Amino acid sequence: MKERILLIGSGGREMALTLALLASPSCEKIIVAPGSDAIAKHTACRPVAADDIEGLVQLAQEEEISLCIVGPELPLSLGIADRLESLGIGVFGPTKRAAQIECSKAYAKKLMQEAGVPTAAFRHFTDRDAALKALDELSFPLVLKEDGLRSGKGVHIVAGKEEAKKTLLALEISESSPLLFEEFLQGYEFSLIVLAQGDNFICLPIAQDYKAIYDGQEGPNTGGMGAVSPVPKVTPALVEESVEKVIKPILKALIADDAGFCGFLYAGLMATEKGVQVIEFNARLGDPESEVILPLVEGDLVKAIREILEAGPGEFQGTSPLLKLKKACSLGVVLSAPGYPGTVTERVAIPQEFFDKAEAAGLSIIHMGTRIGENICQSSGGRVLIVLAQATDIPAARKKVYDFLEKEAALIEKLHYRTDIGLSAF
């Protein structure tokens, strides 16, 4: 059986999941909503917004759409999964319940609590007053996020009491926005992102996201400004151990509390010296982590999707054998806006000559923020391009990006990158 293709979403994960799809035997047609310029180079694009469930369920039905791919959280979170299966359309994407594992905080501390999953000790506020308070019991540094969804961001490192202090003050904290204190983990940090439906999962490579805009995880937090897969530095030890002690009994307790997932589920994992804990839960795939991953899955895809959604329990226990990997490394260096993670304050022309010579050098570019017109390709976004290469190895994928970038700085000269995306992972 061949499949139509909904995928919902817009930026870098969705163009990288394109590609990824479109090289699938089983996909007979892919529609992406709202879609991208660059998106729009490979296949068509309809202009609905992420957000527009009803415009994305009429346009599902009159593309007789077989199955749906949910890129970002905000349509998770409205309940688009809901809405779909109602309707008899397969939607891979968790339900609105299910995904109150990312939408929620303090519901995933909840879950993992009561399944004994290890993570990070937590405290939770909704009264500023009360938080302000307790920083008197606390340890420092603490950890400090956000609830609801905020885009990979929303998380604050404070080293001391004032500096805890001032950060409150300037975030709202309130019944409709709750605060959580969390223990500050030290170790390694990895992403696992899997596959899964009710207690089935296949396994994705191990990836490592850099978080913080500067070199050396100085600054802000971004969406990501690289990534790296797969990690030498995670054993396969150390990867069975997250897969025992995290993803199968958090699938079971979403099970147990009615909100079986369905979807990528991305496990954000520190391994310390205590073993692996959990820093957060995503129920979509990462961005940058996709871009690095998928390059690296041969296969079928979508007819792994698709037997997933139809296995019974027990079925898929990490691996499918319509996906295998490739022996490579994957790296990733993303490009961001002036301004960014801040308000952007400058939209920059890139030329396609920049484009050309990538190719030319044989690495890949997946557009994450740009608007593209005639003979001109300017950054619409905080984050605009990634920039990716493989190779036998890390180091070797590293000097393919990097070499690149130094030689062609005058054409990208008011974009910013890290230039040390890789070097931890080794």
The other form holds:
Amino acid sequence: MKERILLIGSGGREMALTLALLASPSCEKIIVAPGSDAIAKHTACRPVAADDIEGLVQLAQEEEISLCIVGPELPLSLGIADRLESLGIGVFGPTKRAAQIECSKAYAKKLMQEAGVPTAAFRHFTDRDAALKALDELSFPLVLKEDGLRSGKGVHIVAGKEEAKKTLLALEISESSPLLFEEFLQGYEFSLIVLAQGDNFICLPIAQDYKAIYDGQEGPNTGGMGAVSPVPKVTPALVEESVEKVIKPILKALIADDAGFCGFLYAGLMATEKGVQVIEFNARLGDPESEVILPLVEGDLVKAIREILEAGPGEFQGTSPLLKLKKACSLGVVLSAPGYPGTVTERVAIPQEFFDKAEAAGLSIIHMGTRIGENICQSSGGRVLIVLAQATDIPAARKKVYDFLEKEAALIEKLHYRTDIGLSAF
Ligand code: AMP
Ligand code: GLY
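Can I have the other form now, the form predicted together with adenosine monophosphate, not the form predicted on its own?
First the chain shown before, then all remaining chains and molecules of the complex.
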């Protein structure tokens, strides 16, 4: 069966998905909503916003979509999967109830506790005074997490009581804006993303995301400044432990909670002295993880999604013959606009020469936030582009990307990038 696909989203993740879906023999057609100027160079885009649920449903009906794939979390949290499912339209993305695993940290923690999934100890507050009082009983560093969707920016790691107090006074804490105190975990962070449905899952290669804005994990957190996949430091035994202690039990707990999960399930994990621990779950693919992972996947991604959608209990337990992984390393460095992750202060023009030279150097570029006019490409967001290379190992992939960025520095003078992506992965 050839699928008519609607992909929702507009960022780098969705451009990477577009290219991977277009390369699948089972893809008949793909429409992206709202998409971007860069995505529109590859396939049709329609100007329906990712949070316009009724608009998206109407588009799916008009275009006789057989399979909808959801990129970002927002439409999931608004119930896009529930709506499409009720109309009999195939959708790879969790229901509103299951998407709470990302949208509500309190829900995710409760589920992990019930399932015995290892995660940092935590306390939940809906009142500032109670949170301030609790500071007397806790040790530092301490992690303060704002609940709800925060684009990776609602986490504050505080070194001591004074800093904690200051942070608490600056945050809104209420019934509708709860705050979590979490034990600070020390270890090595990595992401395991699976395609899931019920208790079925297919593992994608492990990725590592570099979240802080500056080298050496300095400065505020961002959505991710670069990534690498696979990660040599994450051994097969560690992957096995993550599957057994995290993926299998959480999928079972979701089923038991009447929230059987369908879609990409992202586990943000930490290898600690006590074993693997969950930092967070996301109900979607990661960004920039998608940009490094998807080029490593060979085979028919669309058919694999259809097969897992229709699988009975227990049919896929980690792998699928439809998805083979290339024996290569993939690495990407994000270029960000001035001001990011704070307020972006400037739109930066990127000359065509930069893209031409990247192609000639054997690199690929995914647009994360740009507008493309007739003769101009301009940044339109905080994270602008990700420059990607594949090679036999990480040092070789690093060399390809960084040699290029150094050589062409004059073309991207105003954009910022980290120089240590991949260094800690091997
Ligand atoms: P989150 O939004 O929950 O993914 O957190 C963003 C980042 O903050 C994570 O990728 C970690 O680097 C860091 N972080 C979150 N929770 C913890 C924790 N309990 N211990 C240490 N670091 C954490
Ligand atoms: N790169 C982390 C995320 O997508 O949440």
